[in-house]
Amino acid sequence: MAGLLQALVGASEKAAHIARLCRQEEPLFQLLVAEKTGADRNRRFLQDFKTLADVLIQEVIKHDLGKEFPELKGHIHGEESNEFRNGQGEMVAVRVCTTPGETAALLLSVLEPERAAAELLAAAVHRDVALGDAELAGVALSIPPQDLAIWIDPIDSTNEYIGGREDVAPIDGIAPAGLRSALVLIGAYDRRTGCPVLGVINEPFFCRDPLTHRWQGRYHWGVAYGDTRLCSLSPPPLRPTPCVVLSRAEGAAVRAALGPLCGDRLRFAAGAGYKMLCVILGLADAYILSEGSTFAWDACAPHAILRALGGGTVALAAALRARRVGDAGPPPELVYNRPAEEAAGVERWANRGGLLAYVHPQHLEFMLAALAAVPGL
């Protein structure tokens, strides 16, 4: 387990350096710019560079983490398919080849004529990570790889990734939209039980370097296995007053319900990924969503680390028909092995009935309680 964590880091450290050398290198920013601007529409591979971007990173991850452990291929599953329509209309399988030259061919048919594209992605797909983490080597764990499944969400808040907004000032340490909540996200959870057990979060876009004024990232992890809770952070202290943070979509009636809990309280942010880690981070206490319009892979792992810090994430309709009824029991959580059967395509995997992240037990049952008076939820 220790060996497939560090695994786990190493993709995502991979995963965030190619995010960042499509927003650094020329070639790859002027097919970025292109997508954002609608500029060369004649050209059928720019329309689809984002998701070449999410596809590439997330066939990175399959590829090193298959590799390295056997015991996962075919239960590594992510966000996007990897084929693509080339501009001479044949269908193109995204991959990684035995050698950086292989990769690059597979990739310029994609992407022709933007050799150099081709070439700078296929090189950083291929680069060694070294991670010179001490107490992430440190780490020593028990489970069976075998056990497990992963889900991958290679960028998340995709469309803030695409827009590249690098002013959006933080209001209380939480960047309402912008590069900042553009995040790589790997969960791992238990295949029998669906419950998430390991989590990675990689930040690619945390701080300009003040001589280069590159980006610069970082991570976090954590373990919530048995009996075993290890994180690269430290729980957040409890506030009596919860600060909640919310999407921009969020209806009125919830936010009129958090009104008297939170007071001025309530912050707003793209990414469920990034709000959630906004709770990991003690910015927010809580991550609410009334919707069902986040997915598996954007949960899995913000959950995992979560519950290593002693919180977690509830499935927001279930909890509340509980509570409703006078069960006083820990409420349900979600969980990422039970697809729902009568959805097709993506809606398989979304979070139906929203979701309500946190860390601390006691926000948890005050929210609860004041939602459960909002008809309709």
Contents of the next structure:
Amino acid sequence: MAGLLQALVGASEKAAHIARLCRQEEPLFQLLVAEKTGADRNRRFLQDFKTLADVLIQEVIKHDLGKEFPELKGHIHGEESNEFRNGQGEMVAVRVCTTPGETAALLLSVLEPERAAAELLAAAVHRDVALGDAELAGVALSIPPQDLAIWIDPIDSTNEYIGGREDVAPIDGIAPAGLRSALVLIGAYDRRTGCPVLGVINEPFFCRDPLTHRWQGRYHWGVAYGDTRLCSLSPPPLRPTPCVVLSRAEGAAVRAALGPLCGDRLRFAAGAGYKMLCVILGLADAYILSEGSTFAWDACAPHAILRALGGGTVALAAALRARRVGDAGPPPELVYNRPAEEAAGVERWANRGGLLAYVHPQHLEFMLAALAAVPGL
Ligand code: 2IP
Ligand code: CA
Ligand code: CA
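Next block: the form predicted in complex with D-MYO-inositol-1,4-bisphosphate (2IP), after the form predicted on its own:
And the full complex, kicking off with our chain again.
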């Protein structure tokens, strides 16, 4: 089972490579930023291509994990559907074929006439990834893959990925926007309980290599299964005054309620996964979101890592409700196996009622107390 954690990391590395490739290689980059040329055809193509990058990355992860762990087949889910409408209006099911040549031909049926782009992508899809990570190789786990299922967000913060800003200065280590917030998220949860068990976050655009000027990535992983807690990172130190990271879309009521608690330590960032990563890295102590604007695939991987570090991710509205009726039990955490039956499409998997991601349980208590006073939450 050490194999599954390594396979998740390996899949995230391949995904990150494809994400970088689309920005680095001219034939692909031109498609990604085609909107800027202004031509109508290109404007439509932009929409198509960024979706294709997402769909393809998800299919690669699905394919590689399913091949190595047949028990997971049918239990690997993601944000995207692999059905893709090409420029001629035909439906193409994007998938990984047996050979790079076949995959390139399939991709060309979507990208026609961009042959070079199709071939570059196909080569990346079929590339073998060597990890060379001694710490990760030494992790020995025994979690039966047939008890697990997977959530993939192939690229979280797509808007920042497409926008590609590199000049956004971090504030106390937190990038308010830009390429840094585009992440690959792969999480495994317990099929029966819905609890997150393994998580991998890959940052494809962590920094530029000073010599080659190419983007370099990094990854983080965590395990929270039974009594096992393992993580590539150490728990961050407890700060007396918590720092909270929010979406720029967060409402005034939540901002006002947090004021007395954090003073000037409110931060804003793009990307749901990136904000959870800020908590994992100790750049913030909590990420609070009052709306159902994130989904199972956004939260599963970072939630598993937070649990590995002794924290978690609470279902905000349900936790506040429980508190108001005097429920003394632990606040309910998000689960990943229960769709909202009355909702349709992607909304079935929305984290309805918002969330609160934390790393230190002491902070959780403070924040729930402050938020319980907000009318309408
Ligand atoms: C999005 C992305 C957004 C986030 C939203 C997610 O995922 O992470 O940035 O909004 O909740 O669903 P915000 O930045 O306001 O937190 P995607 O980019 O995969 O659609
Ligand atoms: Ca997302
Ligand atoms: Ca996404």
